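Consider the single chain below, provided in structure tokens and representing the form predicted alone.
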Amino acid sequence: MSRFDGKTVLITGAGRGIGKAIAQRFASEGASLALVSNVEADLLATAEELTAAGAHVQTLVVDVSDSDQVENAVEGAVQRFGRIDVLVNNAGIAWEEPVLEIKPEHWKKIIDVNLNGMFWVAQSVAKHMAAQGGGVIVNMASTNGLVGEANYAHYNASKGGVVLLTKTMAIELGSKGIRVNAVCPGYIQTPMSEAIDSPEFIEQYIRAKIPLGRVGKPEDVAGVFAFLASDDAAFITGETIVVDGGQLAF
């Protein structure tokens, strides 16, 4: 399938696990990639394998909390490829504290990345696509934005954030020619939630919690990424896609 030749898609987040399945995904289907992270080591490796397998790639490190930067990045992925016509709005970070122990910093540096930062990201990129007469932004939400799970409230409130931002924006930018949505995973196997939990942990939350059987891969969040972002998803906005294994069925 070809579904995003002669389109480039941004995508923050990309330098590794979920970012670098959607990156691969998009690129096998097409796409000229502006990939974004801060973590210049792991972009670059991304980079260079999709580059490899004949794919035309941007690299851009940039900090998304930080709003210059990000509009600066903005600007240069749209003088390489000439427009954006998708953002995977992807990069987060999490940290596992009981509530009563969260760390000011901490608490900061979640909502900064995971909510203000998206709210940069796509507020940069939509002024574009509004110019450009249309786009479609994919956001990285969770299961945690639609339930609570203890020991993560700082994460939790950013991806519920990111819920009702997607909402939002899907209603004020549809007349504009932009469709917005959001993904929710579930349990994801990438090296974030390795280093977090333990191979025991994991095993217990399957059997507890997972009807499939199994974590999710990055590459199960990957193809719902470019379903959304594709001609086959249409009329679609404002939603949230659950992809979780069946975990919010109970």
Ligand SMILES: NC(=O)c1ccc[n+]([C@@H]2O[C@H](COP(=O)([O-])OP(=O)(O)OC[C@H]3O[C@@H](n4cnc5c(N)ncnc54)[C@H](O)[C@@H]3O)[C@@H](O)[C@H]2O)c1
Contents of the next structure:
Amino acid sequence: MSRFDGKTVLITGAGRGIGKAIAQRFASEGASLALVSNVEADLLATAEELTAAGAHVQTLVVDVSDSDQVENAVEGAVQRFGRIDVLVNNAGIAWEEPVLEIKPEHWKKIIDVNLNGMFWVAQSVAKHMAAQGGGVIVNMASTNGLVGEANYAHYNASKGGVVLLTKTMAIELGSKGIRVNAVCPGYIQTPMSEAIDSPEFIEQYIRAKIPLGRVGKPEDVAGVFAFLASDDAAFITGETIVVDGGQLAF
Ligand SMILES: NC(=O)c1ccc[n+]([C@@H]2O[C@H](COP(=O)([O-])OP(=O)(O)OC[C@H]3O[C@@H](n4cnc5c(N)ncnc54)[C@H](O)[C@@H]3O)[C@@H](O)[C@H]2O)c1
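Shown: the form predicted alone; wanted: the form predicted in complex with this ligand:
First the chain shown before, then all remaining chains and molecules of the complex.
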């Protein structure tokens, strides 16, 4: 018996990077999956892989910053699987921009996807979870939601918002049987981080900042999402778990 046999997990940003690793992890533990992304090609490739491995998979092409699209997609997942037991609220974007140069449309875009989008998805899924008698939400925050990093003011603000959204939803929804937690990864090597940083930068970063002597893999993060979604975490809510190789220990 696997931990997520008979459970449905909706995962946003599931086409690549950490979201894809999370989808692989839940599929390997028996879950049926509703996979959400704004990039159809990535989504279909991930779905094909998981279906070939025996998982039940639905794909939903959605921009999470559009609340109507989100509402329709969540409705579609509930129609297909009957319920959503776990939400992995992972989709996000990032880029570097000095605080004095951030353009209004860039600020709005990052807040719209990383904070507003996360809220639309969490609220929409939570309504169904409340009606069905419970569920688990795990939001993707970041160490950048706990401490500052230069040139990421918009990203840091969005992730700090996710941390407090998580705590507030945990307080309001506990009585409805819904647990809400967040994961705060440090440096994880994914298409997102590869687009921003050179190999030389990463090497220096590891030496200066990461006690475990390496950057994280998407799988390092996926296991923590699975733990928080499982009954092993039945008494954990409103928590943020840092997965950073020791970076915030300094
Ligand atoms: N890589 C890291 O070091 C790191 C560290 C901490 C937190 N995170 C967070 O983890 C999450 C995943 O990051 P990643 O590194 O795997 O990035 P990634 O760019 O590799 O993957 C992001 C995924 O989100 C999807 N997405 C982006 N905008 C979307 C939108 N508007 N609607 C729907 N889907 C959308 C993309 O299509 C993609 O599938 C993000 O929230 C990111 O902020 C990443």
